[in-house]
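In the block that follows, a single chain appears as structure tokens, in the form predicted alone.
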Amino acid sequence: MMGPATDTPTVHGKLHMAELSTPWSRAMGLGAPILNAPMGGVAGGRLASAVSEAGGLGMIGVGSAGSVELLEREVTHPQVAGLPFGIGLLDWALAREPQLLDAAIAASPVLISVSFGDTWRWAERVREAGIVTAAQVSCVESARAAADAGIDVLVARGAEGGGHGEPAVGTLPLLEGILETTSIPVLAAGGISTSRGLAAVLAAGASGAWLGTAFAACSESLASDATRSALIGAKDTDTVMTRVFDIALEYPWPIKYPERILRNEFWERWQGQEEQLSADPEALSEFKASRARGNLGTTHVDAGQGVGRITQVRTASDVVSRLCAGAVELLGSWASNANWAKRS
């Protein structure tokens, strides 16, 4: 399955972006090969619908502490705008609460992204919905299995990128790798923050890139004001993998999935003391007070690696704007050196 189901695409969004396009934004309607990452507590339904307005296509992302409620609360924004748009899930949390692929296939998305797991039984329900199938992968075997089990798209999440994931590889040739394994739509993930990364990859033969960072500062995200200084305020080097919050905070995330975090008081107290951490009530009491007293110190913000170039509050339209006006220019120019490369 290439796109929704629908009889003729059409492109959505007051920008048209047909200048900058692959097959599979094409078949799938979008005006920009650009989808923002679902994370958990940041992309929302005001994000997706600016997101799908602006020709891209908008993720709701139902993370760690996501629910049915919250689903249901955070569809209605691209719903009632008209707006394609898609739901990210992760798979470990279906297996505790199996209804969630029930309303994500009852919203109507136009593609359903399932991750962090290794098995894909989910997948035929969506595509009997008429919903195209995508999964992050971190690894070509992963990325083999994945097509094997008939997944629409695959999604090349590199080692860069923020939130959690599997730290195997890094994006460029996670990217290369599944590219020449498989011939299905991949998209590329992982510290892309700029039009020269989203150039790079797609002249690296992606169908598309799948943006976290450079939209989690957006001013429609659900991300805080605290949370939006603080990733405009980062240097790139600022980041670091950690499962120090997840124990924290109790999420169950399996320990292969650490996350990219922005570094912190918290983390810096208690980086390779997890067991001790997981044992101390007091400190995880006192964790949880802090936090909800809005303390920074105690409060974890996911970035990739792409954060250093993330300088200020920009609406997503502005963000895919900006994108795809350097990517065509950048990748006009490298056409034009190569051709007289060649003429030499």
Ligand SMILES: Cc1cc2nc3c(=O)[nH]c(=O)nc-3n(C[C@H](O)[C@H](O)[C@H](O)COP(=O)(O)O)c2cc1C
Second form
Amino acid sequence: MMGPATDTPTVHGKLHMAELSTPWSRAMGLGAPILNAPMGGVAGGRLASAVSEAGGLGMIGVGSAGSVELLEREVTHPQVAGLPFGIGLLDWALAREPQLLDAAIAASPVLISVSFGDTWRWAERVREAGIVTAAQVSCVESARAAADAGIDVLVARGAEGGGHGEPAVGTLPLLEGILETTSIPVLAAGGISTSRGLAAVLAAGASGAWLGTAFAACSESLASDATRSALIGAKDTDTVMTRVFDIALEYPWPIKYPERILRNEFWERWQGQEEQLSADPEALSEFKASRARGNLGTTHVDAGQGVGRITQVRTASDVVSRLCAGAVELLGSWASNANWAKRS
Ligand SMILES: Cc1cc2nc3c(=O)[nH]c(=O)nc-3n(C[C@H](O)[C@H](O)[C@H](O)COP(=O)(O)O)c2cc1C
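Switch from the form predicted alone, shown above, to the form predicted together with the named molecule and output its structure.
Full assembly next; the chain just shown is listed first.
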């Protein structure tokens, strides 16, 4: 029986990545079928460049507090390095600030995702610009609607995932349901942070994996050192779904998309009392002041359930090569397993 392949891969390198490639990752020109999720405030140009440099596709997140200025600043990193990159926008933020789409298209990424909504009008302009379109979906019905609207690649985003998302279905059943329903490429997201998770979704038929939390903990992310420490110290049972921080920060997130975070003091105090919080100006201004001081009791850390398997701050290159080396080893051992070979 082989040991865990996540922390001590026997071999690193591009050979493994090539072995894991899928028709979609090859068509995209990627060495590895791995993308970092576009995480607002966390996945900037430096992380995106590092992931692309390592053979995956680096994504830049323009999240709840995103702006055209931020987008234009962050894209310069991969642009100057001559590396491919993607940009991830939010449906509700785009409705509020349509110039985000102009700026994203003008930056010439290879892929644009617009997530957490069910309007697909943006997709036509993106496709016309020769850019691949992607959207995160959380159930088979929205996957079907996105596919009908001509989205090029779907991201099956399971309930285990970090950050915002509809906690409807877990990653594996969602991936299975979407693969059975559509014929377009599907990436798997939510709770994947090790080579075992990567191997599982690729074996199930995913065209690649879209990982958030695992890359948030990387040295190149925009996360603070305190956030990185919180991520590597957390257990898989430490996450909760909540709207408390959207209310405290007055973000207009649709109700169906709560956020998976590491539980903290502020959540303990206000969960279940969201209405009282929104009507309490004193609590809101105390929250903002405490957050400005960087207090992790009030500053929330987005994380998926895969957080428990993240034990060290690593470079994105190290994460990509370890994921690939371990997945190749696991899939190879499964294929050559003596009992399996006897049965077949
Ligand atoms: C810190 C953080 C910030 C996120 N911000 C965004 C965002 O701005 N836009 C987006 O489409 N998804 C965002 N997400 C969700 C990811 O796209 C993805 O669904 C999720 O990270 C997958 O689960 P995992 O974190 O368990 O890998 C965020 C996730 C995290 C962890």
